[in-house]
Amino acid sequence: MYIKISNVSKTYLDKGREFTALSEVNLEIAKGEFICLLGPSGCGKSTLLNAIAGFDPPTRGEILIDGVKVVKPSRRNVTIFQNYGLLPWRNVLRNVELALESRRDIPAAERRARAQRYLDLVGLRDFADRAPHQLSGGMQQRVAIARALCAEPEIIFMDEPLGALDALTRMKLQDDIRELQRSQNKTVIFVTHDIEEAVYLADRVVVMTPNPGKVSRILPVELGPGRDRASQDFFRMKEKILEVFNLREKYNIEYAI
């Protein structure tokens, strides 16, 4: 298995006391798969996100990436986060280019051209000069796209990256983002909240709850690529979820027949 997360758990000292974030978390990850971290604040799903992205480790347990112990960040993997990160005082190639500028090995034409190719890859061909407080909110996380895409990573972590966005824009990027991963067949590890994004997006829902942090269940979407919102696979695999937090009664779930 390509990612494997052997019973880990993470405990912080808070105030003197010990709170348990993560406990007895268990999960294994295939190549090319892309996997949702759903559940509600708390739930440790950015606790778990950052161990297996090596920045914060377990305090027990084990996490293995190719068969190498998880210990720090790898040069090989890269994260996107809600507020971008992008460089405010460049322009948008440059932001990009930043991806590659610790590699000695890639002259700087060539990391220009492939900023550029990742850039046309998300549709930004025509923004390259912009800064990135003249773009949308929407363009931004674009850019923060192309600059993951252009360190050519194995893995993709993205921590709520579209959670401050409004409805429309989200929806095109959820598809932005579904088209990306499968045509460059990228591992994604993605941290959400919102049960319709982990369906549409998700090979499978990993459902977390909280107080301390565990995987409750582990759901297969076997949708298939072209995912229909409205159809009544969707809202069944909804139905799913909403079943294991308890909550298909309080939203009073029915299907037409």
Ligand SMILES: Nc1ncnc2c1ncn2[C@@H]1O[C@H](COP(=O)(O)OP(=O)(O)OP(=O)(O)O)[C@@H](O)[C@H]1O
Contents of the next structure:
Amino acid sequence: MYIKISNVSKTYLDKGREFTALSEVNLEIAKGEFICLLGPSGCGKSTLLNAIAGFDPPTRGEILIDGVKVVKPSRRNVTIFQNYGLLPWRNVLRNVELALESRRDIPAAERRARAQRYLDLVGLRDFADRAPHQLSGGMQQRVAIARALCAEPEIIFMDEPLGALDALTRMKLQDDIRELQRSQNKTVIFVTHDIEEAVYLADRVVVMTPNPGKVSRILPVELGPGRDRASQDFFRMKEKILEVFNLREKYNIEYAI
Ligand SMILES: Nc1ncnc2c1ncn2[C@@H]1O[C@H](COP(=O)(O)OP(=O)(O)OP(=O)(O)O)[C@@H](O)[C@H]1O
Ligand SMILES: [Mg+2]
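Write the structure block of the form predicted together with the named molecule for the protein whose form predicted alone appears above.
Let's see the whole complex now, leading with the same chain.
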């Protein structure tokens, strides 16, 4: 298995008391899979993501990527955060190039050409000279995505990357992300607390619940690539997830058809 998470727990020391943020997580992820970590605030989504990405190792258990234990972040993986992380004093193209700056093995002209190529890919060719603050939030997020892809990573970690965007921009970027992931066969681990987003994007949804943070269920989404948010199958999948949170009765989801 490409990514293997075995018995992972994370405890934080909070004012002298131990707090269990993640309890006994087991999860296996295949290469090329799109995984959504879904759950309410505080259930340990970021904690789990940061452990897999190597930023903050687990207290117990083990994470292997391609058979190698994760102990620190790797250049083979990138993380996209909610706040885009663009450098305000650099123009768009130079922000994308940042991904390759440590790669002295790649000649400068090629680094620039590659950055340009990924800007094209996210539809921002004409904005290369702009400063980040001259772009909308959605465009800034696309710059962050171009920068992540430019590093040509094997795995992309995304921690609620679309949370700050309006609903329409969000839907457009969901399509873009899924399209890029499919065409490049990347492995994506995407954190969200939005059930619809998870059902729209994921091959499998990892449903997490808090106190302590744990994986409650792992649900495959058998809806194929062209997903219709208004279809009966889509609703049924959302309902299945609400059931895990025991919210089905409360929201009494009706089938659309
Ligand atoms: N450095 C820390 N020290 C102590 N407690 C922490 C620390 N980081 C996270 N926690 C706690 O661990 C739990 C899980 O946090 P985490 O950030 O993983 O949740 P999350 O699911 O990503 O939530 P959100 O959706 O709000 O981002 C929370 O209760 C949080 O308060
Ligand atoms: Mg979080």
